[in-house]
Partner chain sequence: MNNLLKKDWFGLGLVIILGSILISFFKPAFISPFNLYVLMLSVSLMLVVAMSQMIIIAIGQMNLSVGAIGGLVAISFTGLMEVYDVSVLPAMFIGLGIGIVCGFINGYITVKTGISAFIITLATLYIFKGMNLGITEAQPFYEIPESVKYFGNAKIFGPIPYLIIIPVIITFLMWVLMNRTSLGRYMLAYGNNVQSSELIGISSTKIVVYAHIISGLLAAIGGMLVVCRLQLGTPNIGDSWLLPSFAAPVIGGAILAGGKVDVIATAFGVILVAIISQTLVIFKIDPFFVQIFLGFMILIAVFINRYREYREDRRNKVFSNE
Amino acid sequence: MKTKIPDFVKTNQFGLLLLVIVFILLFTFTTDGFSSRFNIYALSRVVAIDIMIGLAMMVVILTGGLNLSLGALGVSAAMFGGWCMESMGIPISISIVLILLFGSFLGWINGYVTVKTGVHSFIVTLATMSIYFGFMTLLTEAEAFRKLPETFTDFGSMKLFNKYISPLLLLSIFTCFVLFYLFKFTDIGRKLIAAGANPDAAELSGISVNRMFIYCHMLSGFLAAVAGIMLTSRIGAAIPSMAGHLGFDWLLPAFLAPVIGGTLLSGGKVTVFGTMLGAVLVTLINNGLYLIDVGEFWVRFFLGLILLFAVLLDRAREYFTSKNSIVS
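Model, the form predicted alone [one chain]:
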């Protein structure tokens, strides 16, 4: 009697899960300190933010576009939050709401300019990356906000599960479940996927494709703002350079996580948990290579190779994927 192979075993996510396990075992036995409590906790803090960054890029890739302004957007939102809490004395809960609204607004600008001009979001967000970062630097005079409320910064340094896991990771996992539910079980989520998969057919069926694309950019801005909040809480301050110059430090995980996870660069397919596993895999490799004492250049070189492989894999995946969009 033939044994049927479970559908999950055939998915990209299963392959990623196996790779994550393989690299965990490899680095556990070949490096000193990889499985230590300190390193696992540090990993949970880093991967939490990388997951959020990957999700923020994923929802724009759904439209067949890109958001190069993620880092600048997230840092601008975080700096705005630092100003709200430190300079204006606004309570934490209200400040967080304002940060998320601000991030969504910057995302709306990206989406609105993209759909109204017809220029690819790659170009639009390349421009807004410099605009957001430059405007933020001008307003803050490149000064950090370091006197944030202790309740806010304590969350980023909190340790759970016998001091192994950061609550930031739980927040990212919760966000994954929310997005999975959004795309899988809600009408608006299905419209977003339909607009990305086949804009012409979606328009004929009564879906406003332009509006859906703007929603995706707003959601990307919202998630980038969440990542900015998490990073600020983790380091205990809102610093203009916390995502690198113009936010460049966010771009590699932003591309790697969703593409390795199975999100098609051509749009029309999202893989929420694939993006999560992709972020975990990249963070594991990055951390393990540093523990092996590989130089910074070689770490970047290796991650660049992974990105190139991911893009080639995306081309192959697009070729073999059916026209019907799916969520996994």
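What's the form predicted in complex with its partner chain like, now that we've got the form predicted alone?
Nothing else is written out below except the one chain.
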């Protein structure tokens, strides 16, 4: 009799974990400075935000939709926070609450319009992306907020664990656990997944699918605002261009992490820790590409190839697992 392979080994997460370990070993032995304290600390600051961005996209992909406005939304929330703290002098804790509310509100707009028009969220968030970003640039006159309270910016440059890890990473990991709990053990989390997996069946079993979709968009706005706060704290200033034009710099990590992590684009399936590992992998590869010195202009090219490779691999895995299940 064949020994049974534990289920965990077959999962996407396990494969990812192996890949992460392989890449860490590869970069440690082939490049100078990968395992230096400075590089690991820098990585932990970057990966923290990529995880958050990935999660923000993941919760919308759950509905079978997309959120193109993610970057614009996150930057708008961050700029709003800069205005609260610098211009209005509102205390940090209250400012953070306001930023999160603001992010959720922008997410609510996305969700509301998507649900009410029945149009794919792609086109809705494409429109809101330019609206949010346009208003943000107009209101801030493209000026950065650079005199933020020191306690706020100190958090972003704090070093923990013998100066290896940024507290931002702990915040992201904590968020992962909260989301995992939400989707796994709470009533509302299960309803969100049900609504994404099969809207008709969910509707028939008494779940308000529209409301669930709006919640997903609000959660996405909330997480994007968290990412915006973290980025502001890391840079030490709220800068309108910190996510690129229209917030486009966030889009690739936003899609890479959940897709590599095994989130289905058709909706109805989330993998919180897969997304986390996906973000770690992307950051590692990105960092490695710089260390190997492929030239900064070619980094984008390789990231694109990796995304393509990741989805093809995922497709192959799906194909083989479905074949196996038919045989058995």
